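Heads up, the chain below is alone and in the form predicted on its own; it's given as structure tokens.
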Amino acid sequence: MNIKRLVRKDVASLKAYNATEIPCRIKLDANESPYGFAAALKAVSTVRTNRYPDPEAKGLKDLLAKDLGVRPDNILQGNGSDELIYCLIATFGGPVLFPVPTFSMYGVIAQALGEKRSAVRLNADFDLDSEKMLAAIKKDKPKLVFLSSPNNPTGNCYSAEKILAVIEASKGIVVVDEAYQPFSSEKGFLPLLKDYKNLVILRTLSKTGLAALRLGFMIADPEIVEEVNKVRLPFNVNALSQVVAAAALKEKRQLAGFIKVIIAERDRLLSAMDKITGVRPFPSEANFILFKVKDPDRVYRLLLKKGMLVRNLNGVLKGCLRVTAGTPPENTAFLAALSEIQKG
């Protein structure tokens, strides 16, 4: 039997997402927090492992709603933001519009579901190209528009005015993915949720110390939540993740402290990298920095040889690598290694 002949064409042409773990001493490639919530793991002892988890994650949603100033029926939980992106596309279909470069899963999931994709290049400043975005909205009439702000992998926030122009021009759903919002000086678009019924906000706990739990959540009008909830798989967020996340979210002072340190370290990295010959770091509102070097493949290889893993984005953005802000000692070691490599 030829299995490949049975596979849908949209899936056959896809490549599996490569998340291979590469051995290293200092891991700065995946935009994870260098800090976790070990104390929150004590909550696991309350879980009855023989019972299914709360299918609505009510306790967790109540906590999130209180923190965000919304109602629980404004929130839908997901097994990471990836699942919610999948559910949104499964619910509303395509065409799916997004700027590039950006988070790859918008396009990957749209293709996997057989939906038309429309990609518009960012401008030279990594901001939205308003003219082209609005033209694509008029021409393609997308059911969904995905805007990651702060954007991965560029690190910058899109201009608020340009995002608003997209929301107002679109007859479909506009999803502002705010995975990195905790590290941004911008307030984000949550305050505008009541003004625009077609606005959806995505958030995640993965970047602030809970990546192992795979927990994302969508904030939207209750009518949108109700429709997307129809395609959400039952019991999608496991009981262990629910109780550990709830315990961690109550540690507000610790969470705020972690975020403050990460922002300070990101800014220290940016300042120091700007002084290294042959390195061009780009301003960032996230927990990582995109930077350009003359020979990214060589720099990546030599950093790994020194035990430091960063992300090689040369195939996405010519000449670029991406480094996550780690602990102060990790960042100091990275800066020393990068400086030594550039001198060699």
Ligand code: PMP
Given for the second form:
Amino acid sequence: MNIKRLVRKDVASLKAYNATEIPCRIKLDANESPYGFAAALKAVSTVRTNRYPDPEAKGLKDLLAKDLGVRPDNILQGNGSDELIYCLIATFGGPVLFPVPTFSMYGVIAQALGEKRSAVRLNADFDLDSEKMLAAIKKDKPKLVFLSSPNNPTGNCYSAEKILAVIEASKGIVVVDEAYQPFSSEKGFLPLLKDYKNLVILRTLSKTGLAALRLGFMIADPEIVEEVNKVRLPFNVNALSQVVAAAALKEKRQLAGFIKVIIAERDRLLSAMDKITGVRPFPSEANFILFKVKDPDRVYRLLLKKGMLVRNLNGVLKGCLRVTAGTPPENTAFLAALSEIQKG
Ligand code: PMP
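Shown: the form predicted on its own; wanted: the form predicted in complex with this ligand:
Below is the whole assembly, all chains and molecules, this chain first.
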């Protein structure tokens, strides 16, 4: 029996995300935090394994609402922000507009759900090309616009005025994906939620030490939350993740300390990489750095040979690799390896 023949056309032409795990000594490829919250794991002993988790993740949402200065009914919980991207597209449908290069899942999920996609290239500074974005909004009338700011994989924030122009011009929902906001010097779009009903903010705990838990959040007007909640599967955030995240979120001082180190290390990486011959790092407001080299495939391969895994973006962004800020010793080892490779 030919199974392929039964698969929806949009799905048949997709490739599974990052299916293989590459063994390495120093893992700098996935924008994770090098620091975890081991002590928070003790909280799992309170979980009753025979019971479903709280479908509303109430305890966690209350904590988060307090931290973010919003009400719990402004928040929807997801199994990672990936899942919320899925829920948003399932709720509002397409066309789905996004600038490129950006986080691949906006396009992948839109395609998986059979929705139209509209991709507009960023300008030479990796900022929004306002003219083209506004023209696409006028022409395609997107139900959803996804703006990752800071943007993955370029690392920069889009200029706030340009984001505002998109929000104001759009008759649909504009999602500002702030996965990397904790590392940014910009204040983000949360304060503007009350002014723009069509604005949705995405946040995640994945970049600040809790990637294993798969927890993301959408912050929006309660009416939007209510609609998207209709397509959310009932027990999407498991009980273990709920209690561990709640325990970790209470460790505010530790979390702030980790973020401070990561930002300092990102800046150290940036200035040191800038001094290595043939390496061009791009400024970053995130926990990773995009950089250009002459022979990215060779550099990627040689780094891996030395046990260091980075992300090869050569297909999406010519000549580019992306490195995540690790611990200070990991970053020092990476810098030494990169300079040695560039000398050879
Ligand atoms: N948005 C952006 C911009 C990302 O880079 C990522 C992670 N790569 C995500 C969302 C998804 O994060 P998660 O599903 O782990 O919350």
